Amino acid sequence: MRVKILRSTRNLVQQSGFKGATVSAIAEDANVATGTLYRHFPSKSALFSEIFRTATEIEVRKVAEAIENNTTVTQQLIAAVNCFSKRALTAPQLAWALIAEPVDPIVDADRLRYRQAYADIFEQLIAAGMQSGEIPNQHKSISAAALVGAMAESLVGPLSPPNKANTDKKKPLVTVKDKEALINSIARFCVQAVTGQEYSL
């Protein structure tokens, strides 16, 4: 019953975000009482809590994966905040709810923590780079935190959710060729930060 009501929680969130996700929605999703919810999460901050660390963890799993197959730093930092930007934009309602989404405090608080797996990941690359004199030396946890604070701010606008402003219903806020441009342009500002030098992609 709990794994049923942490994936009816997930598919809510993927579609409509955290907001969509109510206690209702999620006990009508997964056909049970309000009250079998609350007798396996004490409460929708812990449920949340919970779908936000899973969902993370798989994010950053694959962040970390992406740097595998690629020979140098350059390569490998590319790979990695490629991998970061396209995931966002392929599923933008849960990124945006990853990301950005207003929510609990204590899920803001697990969202500071896995923005640190991330860095962690991103830090050692630097220390990498420092060592085989692909990047300058610099202070490479400082400048880990600011690439991933760089990736997801530049994800806010494309990812956020239709407001009054997009009238346009049935154009879509991204396209396809507006995403490849974008994650370009991230990849690019990325390396140039960390390397100092121009890079084209």
Contents of the next structure:
2 protein chains.
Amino acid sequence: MRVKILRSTRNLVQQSGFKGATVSAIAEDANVATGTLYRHFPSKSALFSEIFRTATEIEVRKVAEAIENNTTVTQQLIAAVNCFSKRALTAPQLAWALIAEPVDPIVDADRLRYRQAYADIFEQLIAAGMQSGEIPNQHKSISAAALVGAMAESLVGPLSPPNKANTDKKKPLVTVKDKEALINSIARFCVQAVTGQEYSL
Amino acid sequence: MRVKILRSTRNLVQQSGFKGATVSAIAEDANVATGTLYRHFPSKSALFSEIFRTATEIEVRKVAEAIENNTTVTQQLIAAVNCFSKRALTAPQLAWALIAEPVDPIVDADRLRYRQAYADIFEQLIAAGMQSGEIPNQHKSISAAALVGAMAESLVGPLSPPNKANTDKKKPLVTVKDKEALINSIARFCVQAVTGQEYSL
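Now show me the form predicted in complex with a further copy of the same chain, since the one above was the form predicted alone.
Every component of the complex follows; first up is the chain already shown.
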């Protein structure tokens, strides 16, 4: 039952953000009474926190795995951007909900941990690259935070091409070529920022 | 009266974010009745929107002016980061309120325009640099969004060293040297990302 409620919540968030995941919508989707929902989760915030915890495990682990399969900092960064971007562009509403959607202060604390988990991965990657001499010395936690910010803003934030297309009622970013161009641009930005070397894919 | 209400609101936001700027706190600070406040502004959101509009004019113009006083893309970017950072570190609560504090959907639309105004400046700067051949060709709106994200996250977001110090109850980032190191790290990240060249200050 607990799993069913979580699955319904995640589906609703994926469709229409945390805003769309009302208690009644979740209960209906999971085919349970709202009372049953509250027996498993003391509050909607507690349920949303669980969604964040799972996402932190799943999404962040995917990026960590993509990095592990590569050796140079450049290739690791490209793999991380590719992995994060493809998942974000496949489920943009979910990506936006996790990264940026305003919810409530309790959920914001979970979001902080979610963003921090990405930053931690980048910080390790940068630390290893500095130690091996592959990239110049830099303030690793600042570079890591800046990478998270750059990826979040350009891919899922309100200024990102996918969202701007949506807001401006322009044609959406649908073609595979558009998406590849977007991902490559962000990968290049991130690699250049950290390595200080011109990079063309 | 209108100006007085706006000044009080801005002061309260600067002290404790939009959360601290309640109608009663604003009325008390401005020494007016709440009824008077509502005669000038139909809602708290309308008042906050005005705060955003003013900030968009003032803050964004400062950054635009800093850029205008420089010629190369590298120097322009450094000037922009310096200007944005110094203002953000001087009034961190205000910077956070404008860039990131969850408020309500109406205010979020104003925030989008605020962030977009910064992105527009960067986009122009990048376009000019590409045209003069000073920087490599790139997707200018993506680079611009990524710059805004990188600066916002590393300076005023929850992952930024000033805020992390606060959250982790570590010693705050107070010394001039700490602040300079932070600003230089972000400037370097941004310059390298856009120019593709190693840069040391």
